[in-house]
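Just the one chain here, laid out as structure tokens, in the form predicted on its own.
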Amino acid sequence: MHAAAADLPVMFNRVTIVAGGATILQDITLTLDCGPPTILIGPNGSGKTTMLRAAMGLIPATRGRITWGGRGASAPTRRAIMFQRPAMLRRSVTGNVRFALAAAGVPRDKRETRSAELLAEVGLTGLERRPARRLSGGEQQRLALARALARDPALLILDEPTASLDPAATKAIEDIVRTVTARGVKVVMSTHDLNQARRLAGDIVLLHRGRLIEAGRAQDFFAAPRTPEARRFIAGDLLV
């Protein structure tokens, strides 16, 4: 279990992020702590990806402060991120995972065993020698998850991991999310799929135009949203 991991909680304290003269996130205050998945929702351009990258430590706050376990500028030793369109290395499936294990500092003599464990966890056993770029879209996403898990993260950040996947591939990713959550990994994930948010979320964060509109327990959010924007978004109306 990673409940006491030094990278948690991640705290946004009045964070504003400006890029190219445009305000991407504005005055965000939020705590991401141990527990079930936190799911970010909101229309395109709402700031979800920027917030995930900031939580990883890839984008600094223009104003305000982000801390990890009470520390600023924390090295992301126990954090991992999977982007919406992860690049596959020109290597085999196993080669991709071994590269990630090497980057994570796993000793060479342990990489073979650990690689097999990770591929089993994401359901890719039997595809070890296949070129990664010849995998299906869903298989590539699962391989990207295996690479992220090679860091043994306490915090796993997923940016639209099931975008464009069919239902079977989506279910495979969701099952992995449930598995890693059960062993104590904190998952923070964005999605456009409200049904997926209902299935996975312990907490919901709704963003719109770079602002945090509503955040709280998923059960409460879907049963009794507090804001007009949340009620409209759940009803399927467009937020513009």
Second form
Amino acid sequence: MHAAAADLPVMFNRVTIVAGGATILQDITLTLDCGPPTILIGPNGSGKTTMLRAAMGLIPATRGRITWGGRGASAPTRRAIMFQRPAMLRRSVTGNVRFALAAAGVPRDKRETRSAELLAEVGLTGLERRPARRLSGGEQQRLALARALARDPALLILDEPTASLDPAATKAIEDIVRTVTARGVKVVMSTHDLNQARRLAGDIVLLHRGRLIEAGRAQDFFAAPRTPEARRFIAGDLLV
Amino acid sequence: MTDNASALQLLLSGDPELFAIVRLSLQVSLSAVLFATLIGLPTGAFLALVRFAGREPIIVVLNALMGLPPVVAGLAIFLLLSRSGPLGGLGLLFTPQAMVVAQTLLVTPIIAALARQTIEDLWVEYRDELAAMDVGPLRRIATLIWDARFSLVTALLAGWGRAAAEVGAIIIVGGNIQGFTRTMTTAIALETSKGDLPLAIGLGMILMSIVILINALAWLARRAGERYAG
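Could I see the form predicted together with its partner chain next, after the form predicted on its own?
Shown next: the complete complex, the earlier chain at its head.
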């Protein structure tokens, strides 16, 4: 479906990111290409959020190079991100989605229909007129997901999309991830939840203290982790 | 307008001079708020969103100017518009236009400083989302002003409250000329000095009623808007 996935593959070539004198990511080389979801795991402060923002193009590499479809810095036309704590625009639910559609260049006469489709996809039909900031946490995450999908992304980046959500809200988000993956959207997301990683991942990337410890197919990673950090992380030990 | 009649009686009897005073007060203060909004809102948005050398001292000065004494603003505009001043040729001194200019000077820092704070707070909240949606600079500013509109109304009301309540600036540049530049506040000052307290109190009550009415309408509009947009 996304034949013109111009933003893919995203390639990190020896990327180091330094912010405020601290090295957040160090010498990361990784390719994110079409296929099942890639899940970033690792303890707090391991660099997951920075890596996702860099993949979105919101943070430049201090050293090394990031390319999207072989190109350097480019407008994020076919990629979208949902932040861990998404900001709700002070508008109605449908107003939020229409804003994202307008920003994505969708013509005005198509926004109403498209907005209804997106809200149906994330299960928010019936809440169109409600102020977005009065939604529950889970509903806000789903609205943020609808806004991200408004960009018709080839690459969808989700930063801890289910942190602090209850099981029902978590399942709703995971179902959407499966649906968009089946449509050919590449999902790259971070999570603290190893079980969620097992449920969703095609590939796993383990980060620790800004370094890429291990990356590979999820079933290999869980069945036969190659590094001591990965073995400890899977066993539930605290990586500090 | 007789000195012995209370303002309420004059109001009820439809006294044309009293209505002229009330109308001029509203015309001058609302015009000042309009001009101050046109200058202050973009200035506030610019200071909120653009980083440049000297930005922080400008913000400090702007915040300090919220407390600009009206008589000082009046004096500055008086010097500007007086016959020997740089804009003396315009012949604006002792006209309602001069009063609008003086009140615009008073109100602009209030609107600009409050708008800067409001828009900057919202920008911190929206920055990542707008960057991720690849929203350009002009649309960014429009979005922030639109989404902050309910808070910005409070800034405009604060500015209007300042303009409607002050007497020091307009009495210097307007001169309190009967039937021409006399407003509610200058009339209250005059009647009090003449010892006509009932008329002064009556005018004060009319002024307070108008202030409360406009604030109540703004409050209702804000409540209705927030119910819809949050």
